[in-house]
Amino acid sequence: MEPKDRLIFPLDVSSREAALDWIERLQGQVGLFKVGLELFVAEGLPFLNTIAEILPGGYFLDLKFNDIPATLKAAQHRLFKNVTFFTVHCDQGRQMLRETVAALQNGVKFLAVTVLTSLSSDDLLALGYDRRYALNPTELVLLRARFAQAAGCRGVICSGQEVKAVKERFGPDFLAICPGIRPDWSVVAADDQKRVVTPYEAIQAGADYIVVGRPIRRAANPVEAAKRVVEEIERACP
């Protein structure tokens, strides 16, 4: 891949417009969009057939699907022209995981949701996980790894503080891409990510993607600021 298509944008915005603005003004520098819940909720499956339309190279549907493998695949049924990449929970377990991506077959890439970016240990701790998984929780991104691999998954989404660790416990084919990606020169305010990284860092542990959002989409410059996280991706390029 070039390095520019190792970065994922997503169109966390609550608009038609203002997706397709941002498509506009970014599609020559990022590899790939991404759709979730908010703009889908916002414009639900009108707005699918347009990007499907409009990105006929794919783009990644990140609606992190989480029920019974009955309600997921009926759920399903128009939601998957020219996507590249859907993502399932794994909080369901390894035989509802296995189910649920055996129902969804449909030549797209499934990418199983191992631990959210956005909780920290402590946050384990006080949902109730066993301290080995909580005050760890690579170990706890490498269990449901095991099980998304198992259950047929392309890969998973991890922060980049635990990708290495997948990489070398699954082997290079088994995707991992990363969210909760900050920059050094990038400064967010009221930031709800905990267990972040720097592109350069995701990339150079092994991230096959990464996802970029708010450090480029509130740069004064949204165009260069996603250039420079190309360049940060192709320093660390093996």
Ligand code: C5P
The other form holds:
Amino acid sequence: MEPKDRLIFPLDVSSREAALDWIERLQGQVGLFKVGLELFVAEGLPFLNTIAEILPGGYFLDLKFNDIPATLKAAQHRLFKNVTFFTVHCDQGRQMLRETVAALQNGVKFLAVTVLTSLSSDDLLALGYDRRYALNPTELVLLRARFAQAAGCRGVICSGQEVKAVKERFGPDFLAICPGIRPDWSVVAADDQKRVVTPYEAIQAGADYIVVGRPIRRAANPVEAAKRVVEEIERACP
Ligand code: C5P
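With the form predicted on its own already on screen, would you show the form predicted together with cytidine-5'-monophosphate?
Whole complex next, starting from this chain.
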């Protein structure tokens, strides 16, 4: 993999035009584009077909499925044209993960969302998690990653603060994708991400891919910002 292949850019915009514009600006600078809830809700299935056509190398569909197994199995069938990665939450338990992944089609790689990078220890405590997990989110990430691996997921989404432990426990082939990336030079106003690290730190700790959105999208020069992130990845590459 080249350094830029490890950079995932989220198309967190609410129109087809804006998404296509970002693809045109950043194609060649990033490895993979990600379609999330905002764009999917705005433009729906027809737009996924467009994306599948203009990105023949595949794209990341990040809908973070979270429901009962029967609903998830039924809902995923029409989504997967040219999808490389697809996300499902871990917190509905092992059966849900197993059944959803077992219904997988077209070689899509399932990634399990362990603990959102926007959650801090205080948030986990407030949600009622046991102190053992709330005060040490890495423990919760490792517990859920074990379910994900047993269910047949190809990897997990976790923060850069947990990636080293995930790689040590589950081995190099179990993918770790890290959002919550904040380069030293980025300033994201009213930031919701809490368990953050820099691109360098995430890659050095073993992340296979990093998701970098607002630090690039809101930069004065997004192409230059993407290049700076890739340089940092290159410096950190083992
Ligand atoms: O870099 P920025 O915070 O803008 O990136 C946000 C993107 O990362 C969003 O598309 C969000 O859905 C995604 N994401 C996340 N935390 C996770 C999983 C994905 O922020 N645990």
